[in-house]
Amino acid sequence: MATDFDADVIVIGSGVMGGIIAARVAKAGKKVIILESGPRVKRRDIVETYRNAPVKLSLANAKLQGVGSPYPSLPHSPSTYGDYLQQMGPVKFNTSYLRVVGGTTWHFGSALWRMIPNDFALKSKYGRGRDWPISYDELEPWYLQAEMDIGVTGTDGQDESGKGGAPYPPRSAPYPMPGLKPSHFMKKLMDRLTPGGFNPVLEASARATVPWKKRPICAGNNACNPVCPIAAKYDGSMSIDEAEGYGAQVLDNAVVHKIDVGDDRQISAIWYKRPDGSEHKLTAARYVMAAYAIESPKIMLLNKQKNAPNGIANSSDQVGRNLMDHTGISMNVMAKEDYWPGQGPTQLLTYVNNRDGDFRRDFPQYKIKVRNTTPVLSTTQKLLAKGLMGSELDAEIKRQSARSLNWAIDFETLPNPNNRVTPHPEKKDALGIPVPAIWYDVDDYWHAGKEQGLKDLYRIAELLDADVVSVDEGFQNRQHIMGTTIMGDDPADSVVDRDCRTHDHKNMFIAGTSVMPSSSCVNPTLTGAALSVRIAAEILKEI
């Protein structure tokens, strides 16, 4: 390492992507500094805060961090509820991400899917969206390594295309841990729906089924949102702890706001602010932007300068553009027999019959999931509002909680340059840094998928002999933030190359789901993690 650098690698963001890269690079003996805008949190404090909250989070606000959130929102690093995210478009992008050491995986559901081969060639195969510059086969060995780094639990031998056929997508090794077993609730649903042509797929997840590193076996607390109380579920703080064990330095409450570009177009320094407003400078041989798909482009666009007139890595004018999510819909039904949702993990049973095929020329692939969260709280609130009391209230809580089922659909969305993140022109946080402004909408392709998905939801209700209570077609956000620093071979229409290195600055990489050129319909965390393992390998080749 050159003696005038503060580190070999500076990582901006301490979530799963930054943590994986930091741990791998530090393990190789390199000096790593990780910066996080928010504070450290302790599991026991989060659990205790949640348990003592006078208002518990419901399914609706668990990820929106509304009333009852156990995570901090500080003036220098405000949380993503309230008015921090400025909504400018016709569809609200009501997402949430945690600005704490370890990042958003503290409260994620932990579903860890691989994309399938045709997801990487959507434009070539179906004339929609964009192709990736790499293929599934190229990413497959990195998927394996990411699964080991995270500690993934999965059911080997499944056809994850939803066709009920041979194992798919192709794997070169089994999952690190055997899959979680479906609960009575899920088994009963599978028995009812399989004869109707719905082929179940049990999601891979980050919950331990055998002791894994320092994690105990999942005890089925059903509190994955907002926090796993026993640390059986992976979160990014575990990778950060590993990185620190190899000598990496973590700077929390360090809000990166300025990036310098030298005359050679290399990143020459980054600047961060402390809560007291003081500014500090750091330098490195390599820089990794891993601040998630909203904060990363915001920071980059703030830094227009002589050697980066459009902002960092933005000669293509694509930074902040192509924002995607799995914008979805849902249906509540009331069954005529007891199912008792809420036993075990919050996520597991899904149906992806429409995951791939020529239909993708006309409408997107989508994933149907049943939410395995206990409805007791929301049921009780509704019944109290109706005036029920005493034994009548008790009996009705029991009946409805046992039979209330919520089905939700996650749709693939296309990269649209108009869907974007920019720094707000006026509103700023306590440090004087502009907050994110978001413009988001859905297109006719999404609406075509919605019409197909509704047919499936009504068919499921029919097969279950359940009454439809309500249908929400209102653009539900799934917290799966993708796009904004998109990957491609052509510097004229992409931000990073096939190695996730910025086209404009050869010593800067971008890690995370922001580089994904297509969204598929499945949770993107594992794909971002696989790309992060690949980034770490590329950095180690060079330093």
Contents of the next structure:
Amino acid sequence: MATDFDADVIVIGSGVMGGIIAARVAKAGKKVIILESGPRVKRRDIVETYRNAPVKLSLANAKLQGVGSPYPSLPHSPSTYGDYLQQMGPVKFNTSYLRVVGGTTWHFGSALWRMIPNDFALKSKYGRGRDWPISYDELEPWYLQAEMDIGVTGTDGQDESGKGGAPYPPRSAPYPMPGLKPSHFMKKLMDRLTPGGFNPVLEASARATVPWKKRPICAGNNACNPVCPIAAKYDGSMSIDEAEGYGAQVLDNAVVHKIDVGDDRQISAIWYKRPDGSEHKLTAARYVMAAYAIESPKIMLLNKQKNAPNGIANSSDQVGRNLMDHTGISMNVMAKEDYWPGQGPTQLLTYVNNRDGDFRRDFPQYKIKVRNTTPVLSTTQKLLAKGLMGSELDAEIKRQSARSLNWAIDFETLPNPNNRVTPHPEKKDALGIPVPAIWYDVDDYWHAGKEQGLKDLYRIAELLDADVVSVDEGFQNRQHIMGTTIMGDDPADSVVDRDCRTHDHKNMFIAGTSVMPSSSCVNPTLTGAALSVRIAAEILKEI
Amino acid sequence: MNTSQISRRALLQGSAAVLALAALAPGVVANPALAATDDAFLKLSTFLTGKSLNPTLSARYLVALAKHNPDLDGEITALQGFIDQHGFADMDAFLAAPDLSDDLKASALKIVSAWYLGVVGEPEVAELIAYADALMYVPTNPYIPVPTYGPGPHTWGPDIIPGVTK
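Starting from the form predicted on its own, produce the coordinates for the form predicted in complex with its partner chain.
Once more the chain from above appears, this time first in line as the rest of the complex follows.
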């Protein structure tokens, strides 16, 4: 084992994707080293920091990004809350991934959807985007294993294509844990919207509904973002803990910045910097890039050299390109009866009536969701800004908190080579490593989806007999980063092959949502995790 | 608030939070440079918010507000003077007074905002004084949780109506 190398496998990035691979490979007795640019964090510290923070950050108030976040921002690994990401294009891509051991799943809402079969064949079925080189059927067993690794709760028997029909997509086994019960707020909404033809879908998620490994069951803290205070919700640190239990070594505050390619075009070593600037070299039989869809391509593009003149795995010039998100819109309404969003976890109620069909030739599939997040803070801020005091203040806090509903839509976006991540030409972090520069725009296809989605939002307001308070068509970022190391059979137009192995370097894999050739409209984490489970199996065949 | 709707757990959390705050701020007293005393500020705040308030929190709000508002003393004196002069029964009567000036209303709103949001100062320099004990959560407490202080497993469901059924 690893006689000629420092490790059998080096994993760059300690999030859910790297964690799953590290845990599986270490469990098989292989020597694994995981590198993470950021520090370890303790749940209790994040919870306390959040409670004590004067500005409560959440995905719902992204406008205040930069004021504060309960997660650390360090000079050698700056937080994406702030001015780290450089916006170069017409549409802001203000995403916020976390650079800590365990990664972005610390603050994810934890929706864990499977894509549906036609999402893998968008080009051949509907003439849009790109096809995957693999099908849903090929990925299905890996989806199931990923659901077991993560510990997914889901409602069996739903038609997740939103047609209100038979269970879909096909599953070879039930969800690992039974689904969360919908809150009263959701039931009441379903009662109002089902007669209008909207078929509710309860999202699968990573919140335990029965004791699962070391996790207690969800206690309705309504704080999935920024942190589950009781670890009922999965995050990548749990897979990392598992990997360490099997002997994997985690190097935190280790910023990978250099990758060497040998004359045989295999990766020969990686280098990382410590916060003090010192540089260290490591070697392995296999390398896994799992630093998520902005850091991974950034590091790869920084490493142009004799045996990789365009950068790592970039003979196709596709590294960093085809950046995708589920760029969306939202609508706030004030209902005329009490709903009380905010009861239970921040589980969403979703509607995906337009998830599949011939319409995808003309406009993208999309997911409509209503947030189950307590609106007390934002409501009170607005009322005080209007000068309300006295008994009217309490009455309005109560009335508006019970009745204000935030609806939002996530749209599928297409891979566009112009939407890209590059290392910024001038701006650098404290270690002298260029920060990411992002150029992003949306196309006519997206705008056609927006027009269609707006009709649905207004129809929902009508069915609820609710007053529309505001509509935001402003390209809201959905924090679902995809596409920057795209998968394909042709090395001329893709970065990794069907096994997530780079076309250029046979001993290097890329894990995560960056390999996805199509974005669908659903949260991509489970798809990335399924591919990661598959990578682990592939590696174990070879070492 | 209807105390029958407060769980034992919530009560324990509440008292723990008060103890923790007391421990965090040993010997917090009114800033010596301030003429307004803790008692005077607590009395004024009680009127402005219409609620029974925690004296420890009150002392901390006073210190923080004074730091961000150089003329806080004058504002407190003016507000209390106006209230005493009219003998208002409550805040609604205060707000309905025809001779309530914009300045007095702004001073009142500043203090009420602090108590309701638990925060003093503009976002860039804001200080948090209270989170779960911020008064904005009082009207909604029986219905939905303060985030991170959930009510526990199996406390929600399609037939569990917030504030009505358990």
